[in-house]
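Take a look at this single chain in structure tokens; it is the form predicted alone.
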Amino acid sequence: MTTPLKVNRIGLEPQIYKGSKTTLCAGCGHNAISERIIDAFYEMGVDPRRVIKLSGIGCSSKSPAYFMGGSHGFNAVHGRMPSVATGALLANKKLIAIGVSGDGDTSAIGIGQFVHLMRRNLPIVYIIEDNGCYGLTKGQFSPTADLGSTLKTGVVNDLPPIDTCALAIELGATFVARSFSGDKKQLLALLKAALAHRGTAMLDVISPCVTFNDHEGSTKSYAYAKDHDDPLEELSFVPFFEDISVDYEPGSTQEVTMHDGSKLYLKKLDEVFDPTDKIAALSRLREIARRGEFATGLIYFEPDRDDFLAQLNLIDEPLASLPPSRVRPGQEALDEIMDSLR
């Protein structure tokens, strides 16, 4: 008798959302990441056609080959990914972005390119596989190096990082979340809740390069990573197509509905704390970086904001499908643009 074969919601198996064999280090963060996306869109039932992966330049940037070989890709040049991802959706409102960058890509070069995008607020998932290091240029510090941290040289980092958490939140994204690679289930409930987002979700997820910073002194490794998480909560996630109820005792959990009609639940492991609350995020951030430690969960949401596409009241139809007669003036419109200048 034949095993029937395990499919999604959409009837589409596991290996439908696998990419290429990956080349970076065995070990490295990145891979985890990469799992986790397969599991997430897996599960969530997205039609890999729908999807475009883009990214910039760096170990992460490779990741996109890693996960969903059958969808569009853009790999853009460095730090350049926003506005490739920006015009990408302009062209086509119906497509479904995730972004994958990495420190230096995003927080170095990249830095004017994202801070537009997350004033934008346009709808996307923007993941920056964080390791505090240049992986491909041998291991030099990354912007969000912590101060104080050390290289396998043992020089030591004298600069504040720029924490691109607090940075999102302030330039206005709507979902903005912070993970460790190693937590499969914080990671995954988070990826879900994203792809559920209609906005910019940003997620900066502590991804250790083996190579290159792994060591005593790193505020990067793996080790230090598993000592010095402070999750704000812990979290649960039913899609809009599943009714499950979520055990949790009375008056502890706070329920957040996504634009599609998902839950994400959030037992909170500190009731003072408000991921609705921007001042209150904010702070709570910087209180948790003076202790040395991360602060992991769902930091940061805003549910009620229209997307960028949504602000520029766009037709329903994909603007790269549209033909010619429909997008370009004609001779009477331009006469009329004239005479009003004469």
Ligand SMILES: Cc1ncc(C[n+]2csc(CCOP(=O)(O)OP(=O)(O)O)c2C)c(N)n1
Second form
Amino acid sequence: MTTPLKVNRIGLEPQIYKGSKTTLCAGCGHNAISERIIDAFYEMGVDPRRVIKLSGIGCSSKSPAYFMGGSHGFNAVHGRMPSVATGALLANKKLIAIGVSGDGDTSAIGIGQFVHLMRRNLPIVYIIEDNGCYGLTKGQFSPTADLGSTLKTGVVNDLPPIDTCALAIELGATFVARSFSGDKKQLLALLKAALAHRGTAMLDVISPCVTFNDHEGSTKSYAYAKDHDDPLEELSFVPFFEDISVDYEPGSTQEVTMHDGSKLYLKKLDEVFDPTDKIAALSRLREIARRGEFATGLIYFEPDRDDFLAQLNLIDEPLASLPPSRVRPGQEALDEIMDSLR
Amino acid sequence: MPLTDSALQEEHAAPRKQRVVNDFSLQVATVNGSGSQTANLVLLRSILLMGVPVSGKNMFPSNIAGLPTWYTIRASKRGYTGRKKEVDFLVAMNPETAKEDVLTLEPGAAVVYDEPLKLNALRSDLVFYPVPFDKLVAPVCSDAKLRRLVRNMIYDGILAKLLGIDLTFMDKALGRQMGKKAKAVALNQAALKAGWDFAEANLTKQDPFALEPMNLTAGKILIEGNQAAAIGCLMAGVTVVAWYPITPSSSLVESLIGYMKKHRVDKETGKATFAVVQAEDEIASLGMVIGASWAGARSMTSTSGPGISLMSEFTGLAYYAETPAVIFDVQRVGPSTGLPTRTAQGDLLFVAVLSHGDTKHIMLLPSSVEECYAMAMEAFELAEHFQTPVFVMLDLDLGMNNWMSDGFEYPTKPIDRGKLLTPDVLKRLGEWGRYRDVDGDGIAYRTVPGDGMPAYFTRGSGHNAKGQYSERPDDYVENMNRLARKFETARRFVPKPVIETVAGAKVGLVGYGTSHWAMIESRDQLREESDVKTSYFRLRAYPFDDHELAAFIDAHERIYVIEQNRDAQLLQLMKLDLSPERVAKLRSVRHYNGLPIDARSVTDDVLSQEGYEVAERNGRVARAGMTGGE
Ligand SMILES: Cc1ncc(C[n+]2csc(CCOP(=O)(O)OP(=O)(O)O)c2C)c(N)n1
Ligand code: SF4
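Switch from the form predicted alone to the form predicted together with this ligand and give that structure.
Full complex below, order starting with the chain above.
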């Protein structure tokens, strides 16, 4: 007897959402993130033909080849994926974009483009696979390395880290989260919520580099991440197409409705925290960092701001597929222009 | 032998009798930010309306207000619109530069000047017209704040009287310039009249320069190259534009935005069929263009040398990944502060091979505003046909100065998006590979996200014909050879050179872009003044037409390569395509002082290299090959 094939809500099998075999190191955090991305797109029933995967350069930036094989991908140049993603979405606003970057790709060479992507609130799921070092060039510090953390060689980092989440909130991203590649449940819920959001969804995912930054003294190792992960809330995500009601005690849980109608339930853990309050979000990040821990979960959320494409007042169809008759003005337009110059 | 100063003074002390009609250049020296541009454009257009061929060039500083600027108008009955080296008629409004401006004039020139500057004491071989501008402006304009602007219109009135421009032409030009602003028109008309009346009552015409109506400008437009290129982009159906402001290219995108808002907004919905993004820098501009082209949009950016430098890495990616991109490079002089608002042809060599690895790029080389328009459209066709970056190389002279032209023709060629995979093509091919050369021209079929056709993963150097990741040496070599094949296909596809072979000419002139205007005038000078016949070869695109180039060199004894940079970049680039015997025939004429190249500099340089003795001008003798200008 053959078991019926497992399919998602648009009738596609899980296999379709996979990519080619990873070439990253066994145990690399980036691989776990790829798996969660596959799960999220499958479970949300996203059509791979509408998806574009973009990345810069680095081990992390290689990973879009390892998920969603039926989608177009673009491995750009180091630190410049945001501009390529922006252009692609301008060309076709119906596409669903996921960008994968590294902490070096984003916070060093790419900080300028990162800043402006966040500012524009471009509709994209932007993932930083954050290992505090440059994996692909063999383990140098990146700007997200914490003060006092050490390289394998014993070199100590004496510059303060860039907190990409704080920066993203400050700059105008409308969905900002942090997670850990080892936290399957939280990461999956956040990825699905990011897909349900319209605007920039920025996820900084601590993703240990087993080869260069998983030793004692590193603050981005598996052991350190497990010990210092401080979840802000317990997350449950209910997609718009599932009719599930969640019972919760009033006051203990915040219900958030996403752009596409999906619901996100945030069960408070320690203190009362409202992720739609920008100032509270920033100070909470700081407080937890001061304790030597890192906050995970949905840190900041602003559901209603117009995204960049909406602001441009573009025609409904993708610009890329407008027929010549709609993009080349007629003879009378040229005549009018010529007359104005005589 | 050059004439001595005293001989000159004697000769020109008395007013010249011979009238010089419709053949002189007039320079207005002002301070930037003083609002003289309106007056200059009114003057320019009124000469055009008289039917006299005219051109206008602005030499301006990199500054918003307070530094000297010179606007030069050339009227030429023979239709020469390149820069004329000598200034025949000066309007000295800037106290800072007035003395030097007067001292560098050729004997016999005329000077209208602000009376308090007392310039007439400086020389006795010029004609001086003192004008009390402040006294004249006060009764015309009660608002003290506006006086500084209105003063300029007074010199237009003076010039109209002195040169013989009927005020009706001036009024008409003023109307065009000011549009429907009735109050402003009236104020400026009064200023024109005040100038005219003053000149009529107080100035006696002593210089020989005059304008008389002709009929050589019927239907002509006046336009800047950047604006012409913008119209080309509009008609090419560009949909995504990303840019970062930089002189001298900003006005290209700025005028494009104006045209798009007017002609590319959907009438029913009020929504745009285009997107323009002012990016954070030129790296991001080109990144956006590449992303947009990759996703199927017609996309472009516009910049100048500093931006091109920043675009280097992305250009290489687009070349290897085979993504269309249209990049306008409005060339200017070198880096950082100093001469960013001066013209040059300094990016040619750099752009030809921009980026690391084995890269070479298509460049279009317009020399006229008409070609800016046509080549803008052509650039999009080529970029999509060849799936590669295409650079359109303007320069500041072409992009930002006012040129006369016939009206532009509506495009006759339908828009062609190049080899995009469709279900029909896929059926014909059987199997598709993103980088498979199925037609033997080096150009493969591409798909774009969202088109329902097979997806692929786009990368730089490492891929095989199927578009799969590969670091194999044989895959790399195969791909590089195909890219070279594609470039050779482009060589036969890009705009052809313009060639004029003259029977019996031993000398050939080769150049591109704005050098054209100096070259055609210089050819007349060489023939008429020194009996040197020349043939002409103007390159309009890179890769060069090597067959035509070789044939032209073979047909002549000496070839002068004329260009506007120090290091003979065009000549260096030509060498790549030529045999040593042909290279040996090449000589170089270079002009690189930040001003547009002029015919006299070319003529002097060519003659001195031909062994003629060349007269000293402004105390300097042309040095063979490296005058650097004046
Ligand atoms: C312009 C440029 N400079 C330097 C490099 C070399 N380089 C490749 S990957 C990389 C760092 C990647 O680090 P990160 O983004 O943190 O990704 P990881 O490999 O750690 O996942 C660098 C510096 C490059 N590819 N391009
Ligand atoms: S070097 Fe580090 S980041 Fe790169 S694949 Fe290996 S474990 Fe991952």
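Please read these numbers as outputs of a predicted model, since none were measured by experiment. Think of the rigid core as the biggest set of C-alphas that the two forms share within 1.5 Å after superposition. Positions refer to the first chain, counted from 1.
Core-superposed C-alpha of A333 shifting 2 Å or more between the two forms: Superposed on the core, A333 moves its C-alpha 2 Å or more between the two forms.
Did G11 shift 2 Å or more between the two forms, C-alpha, core superposed: No; that C-alpha moves by less than 2 Å between the two forms.
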